[in-house]
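What follows is one chain in structure tokens, specifically the form predicted alone.
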Amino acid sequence: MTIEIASENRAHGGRQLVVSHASESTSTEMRFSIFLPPQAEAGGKLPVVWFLSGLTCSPMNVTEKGEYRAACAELGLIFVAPDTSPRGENVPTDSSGGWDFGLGAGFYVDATEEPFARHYRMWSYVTEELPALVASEFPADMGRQGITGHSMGGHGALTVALRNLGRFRSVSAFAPIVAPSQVAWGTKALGGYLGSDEAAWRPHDAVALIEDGARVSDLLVDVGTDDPFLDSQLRPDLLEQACVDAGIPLTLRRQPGYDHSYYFISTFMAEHLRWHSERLR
């Protein structure tokens, strides 16, 4: 697979890249962001942390606002941020013009409904194609992977980890949509991409997956108490109860005064990366 370096910048002794490539999963060009810490120049493979972004975002939101590079340089972590959907002139989107479905809102599923089934294959992209590409082109130790994400990306991080047991040594999330089958953002996306049969939604619902027996060793989740979506779309209480019932150690931190923005994410990013680093040693 051929990659193209769209941009490269020196930062914290490492290299911040934006990479483009032709994707077989989405049948489009895709871009992702990758930070290679200074330890990468010494040779050998380094642990990798995946960051899945939220609704309306591209890889550039976390790249420009996430404030992760200093911690990654200190800890020797590769940081990879995929896009949130396929893009291009021929890629369909929400016909009503909504921002929470279609372009920038792939919800990390493989769509089965038309007209989305051809391009919206973000599950295959983030779980199969992109990891294989990163492993072949960069010094990533695929035996030491962690995953995190924000909002829709927090949903993605949780479901990817719960369905790929043993692949990820660590998982965390910022303001995740934990039970998309029970909230408006999720029912719109899952219904639009996967159809009306709610049984097809359960593999993409973290709370449902835990109820059905999926397990991870432990979880770190941060939410802001001033997040306007906390009670209507995120529902961390549902994840909390599911983890109690399943015996999954969950560190759920309700951060006073914080909202849903990258001001919130960037404040706690280094703590999440240290959480991952401890488990990726």
Second form
Number of protein chains: 2
Amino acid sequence: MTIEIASENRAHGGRQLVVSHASESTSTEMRFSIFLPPQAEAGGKLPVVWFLSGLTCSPMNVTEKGEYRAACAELGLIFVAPDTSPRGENVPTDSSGGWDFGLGAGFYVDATEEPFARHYRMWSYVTEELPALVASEFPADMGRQGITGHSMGGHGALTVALRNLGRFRSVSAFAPIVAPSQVAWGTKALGGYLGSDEAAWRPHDAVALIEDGARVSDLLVDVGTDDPFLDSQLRPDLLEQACVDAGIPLTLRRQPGYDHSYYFISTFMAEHLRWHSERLR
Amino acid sequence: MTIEIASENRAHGGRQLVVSHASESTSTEMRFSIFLPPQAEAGGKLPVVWFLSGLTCSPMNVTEKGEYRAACAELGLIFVAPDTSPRGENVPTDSSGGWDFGLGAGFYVDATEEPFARHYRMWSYVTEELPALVASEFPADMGRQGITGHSMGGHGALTVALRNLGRFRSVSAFAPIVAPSQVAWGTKALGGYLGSDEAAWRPHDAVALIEDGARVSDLLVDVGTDDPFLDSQLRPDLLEQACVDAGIPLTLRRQPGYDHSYYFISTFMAEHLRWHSERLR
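Given the form predicted alone, corresponding form predicted together with another copy of the chain:
So here's everything in the complex, that chain up top.
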């Protein structure tokens, strides 16, 4: 595997990198950002927190606006932010011009429908290819991984964690889409990438996965009460009920006055990183 | 004075606003951002830190990337970020297409040269009009003001503080242009806005102001050793010598490996805000 450092900046005593590489999963060049905290200079391996981003985002949104570096530097956490879809001239996108499907909206699935099946393989990318690359190129302790994400990326974090219980010691989410099978963003994406047979959607629906027996040890979720997508797309109530039924300890915090933006994410980022750090020690 | 709230987001327990208003100084609409920390809800007045931004920036750069809200929320500081120039279809800019003059590059002076004299009145805007507006519309204790800034905005912060000793209790800067009369960015801007008589430049040159007797009680300046503009445009050595000669206590920190970006600014933002807070109590 060959990586190219697209940019490197010293920040909070560590190194903030943007890395590009040829991806076998997506058959495109992919970019991700990775923050190596100051503790990485000492030579040992460090725990990793994955951040999966939301609709329309590249890795740069959280890298610039997420305010994670101070906490990662304090706690000794590596922070990795993958992209949200394949990109490039040959990559098909939403024929209707929407921003909720196609480019920037890969939904962390391996598409089976044409014309998306070749490039839109974000499940394989974030669960297999990128972790292998990070493990080989950076001082990441793959026995101590946590995962979080925002909105579509919260959906990604929950489904990835629920299907990889042994791999992730900690999972949290900011304003996640918890039941894509039941909301407009999700049905458009899952239908478009996976086809109309809803049986194929269940492994990519956190609430359905929990109903089908998948488990995590515990879960931290923040949502803003002024999030315009709260009742239409996110539906934290469905996750709450599923966790009650399944006996999963869920800390669901409805944060008064917060919206769906990075102002919300950055406010609670340090608390999420502490949650992960406590479970990754 | 009439203001319009262009956006409002809850963040770190407070309110992050972007405000627009018709400016008498610049004869344009102007925008600034203001963060009101949670302590503003209690009804009292709070100290204010001004942040003057660098070349090419709008108020959004520091608002999105500056990582100031957590510290302001902890310390109870209002944080105001003005724009860096007038903007609009009728506002002239650099005829050669440069990014270091004209739009986004007002250099915090009142232009006397045509065609800039009408709109480019950033000195009046940041020292008179905007403080009056902030004092009238927000719970700002104008007896407790501090000022900081980055690059061109570091130049602005130093010159504004040096010429208003009674008004600012604290001053700091990130990678400031300390002697614009002696570097290419500065001579282009001061010549373009103020004309070729260098006597008119001295009130807008921090090192010249100190040589001419202006003083601040003390000063915190951070620069990055990997800043590509360090030796050509910033010249912290000139400020260091001027402060030694004048007996101004200068804390100049050469931060190893840091560059000119917001990764540098955000790393040291909280320390600067603590510096201000200690002097604004």
